[in-house]
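Below you'll find only one chain, the form predicted alone, shown as structure tokens.
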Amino acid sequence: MPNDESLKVDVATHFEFGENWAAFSGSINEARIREAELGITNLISTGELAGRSFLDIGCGSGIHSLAALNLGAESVTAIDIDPASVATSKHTLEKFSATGKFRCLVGSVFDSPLDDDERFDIVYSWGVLHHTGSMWEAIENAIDRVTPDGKLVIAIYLKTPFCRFWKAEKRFFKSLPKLLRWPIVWLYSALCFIRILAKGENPISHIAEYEKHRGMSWYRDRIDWLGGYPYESASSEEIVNFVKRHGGELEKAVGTTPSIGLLGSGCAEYVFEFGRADAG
């Protein structure tokens, strides 16, 4: 089993996440596009985001960082500690011709690929932090980038009664052959189909909305959840008191009410603005 510090810094002890970005980014399309820039757009507005930096932690497939500058993000730095979700982000701005200034780094939120000194009027990490295998850390090490009088934009999971199954099946899934995962990822999927329909939702329609959830991909999220190793969480009021210790002050906060957490657990989001005389 991997020790804290190889979870930290050895992309190989992570689940393949560059290989499922890679697959979903072909289906990136202008709707999707939209989709990423209306989720961005819910947590921090276009005049906020007009004329700043723009830091990506966590790039995955790119397409926040696409949104971000379509968004009129002067630069966009993307990072991650994966080289094919690089590759797929360098591919995604290209292909789409994103306008404005950006560069897509190999390097992790421990082991920046930045100046020291680099500082960025938005900092952003989706889903990401908490996948790092030391989370408060990654988060103090996020908190660091940003300028004195910027914003943290992050999404975290929160913390249920089956989190601590939930990452005994993430380390037993990244554990397993490719060939050997699949029967775990269409139970799961039948599961996840049984409870759309205890919702009295259609199953078909449910998934064909999905990529109105920031662009994303229902299935590709289903794998995503299943492999998602390393894994931690945090209840929502754990993160606002240990982003303002830091001197961030929350402006905004989504998804908050925690789930029991026995099909998976939610991304909570939150804003928090820094350089405010009230904060900390």
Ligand SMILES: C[S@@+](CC[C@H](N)C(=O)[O-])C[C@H]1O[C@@H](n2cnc3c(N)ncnc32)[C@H](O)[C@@H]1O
The other form holds:
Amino acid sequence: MPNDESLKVDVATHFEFGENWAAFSGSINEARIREAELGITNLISTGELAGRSFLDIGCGSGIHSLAALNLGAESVTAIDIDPASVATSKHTLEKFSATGKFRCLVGSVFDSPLDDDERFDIVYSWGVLHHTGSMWEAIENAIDRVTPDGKLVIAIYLKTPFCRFWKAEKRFFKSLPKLLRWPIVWLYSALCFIRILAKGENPISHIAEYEKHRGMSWYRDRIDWLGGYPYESASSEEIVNFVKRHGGELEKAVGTTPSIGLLGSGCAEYVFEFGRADAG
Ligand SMILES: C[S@@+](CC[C@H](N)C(=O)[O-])C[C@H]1O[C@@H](n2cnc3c(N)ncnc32)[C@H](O)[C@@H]1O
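Output the form predicted in complex with the ligand next; the form predicted alone has already been displayed.
Complete assembly follows, chain above in first position.
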């Protein structure tokens, strides 16, 4: 079993997020890109983005880096520990961005490819810092990259009664040969399907409309959830208090009510502002 230090530094101990993003990237189109833009503007306004530098930590498919550029960010730096995520992000940005004001770098939030003194107006890290093997240290490192009056935008899994179960499931899933993972994916997808039906929704339209979740894919998100190891989670109070101790004032929080977590947890989204007189 990988220890805490190897989880932090060795991408081989992680779920192959990059492969999942590479498979997803073929479905990136203008409609998904618009939804990715909406995902960002639900948290920060275009006025706050325009002309600002944007760091995307754990860029995945690159669709949100692209969205930030489309929304007027002055420059975008996309980093990810997984070379396959970085290659996919580069491909996404080269294919869809007209500006060229981006760079995609392989690197970790713990061992950054950036210069020591580089800071960004917006540091964005959606669904990443809980997958690093050392979430609180990762949040600290993300905060360190924010300019004195910048913003931190993060999404972190909410703590639920089933988090211990899911952490064990993810470790097990990651340990399996790829062929043996499929029955788990199918079983879990079937359970999710049944839950949609139980809520009185039409599963076909639910799945078809899933791209409204930040441009994402229902099926790819099932795999991401089942495999997403390392895994940690936190209550919204823990996140807000932690960032506050580091000088960030909560500006906005979305989706902070935890579910029971039987079929998984959800990410709560947070926007923190730095440099306000009352922060501290
Ligand atoms: C669930 S994906 C989220 C991708 C993207 N932010 C999004 O919202 O679609 C998590 C990403 O974090 C990356 N990641 C994990 N540990 C990391 C680390 N220490 N530093 C940078 N990226 C990391 C993974 O490789 C993966 O691409």
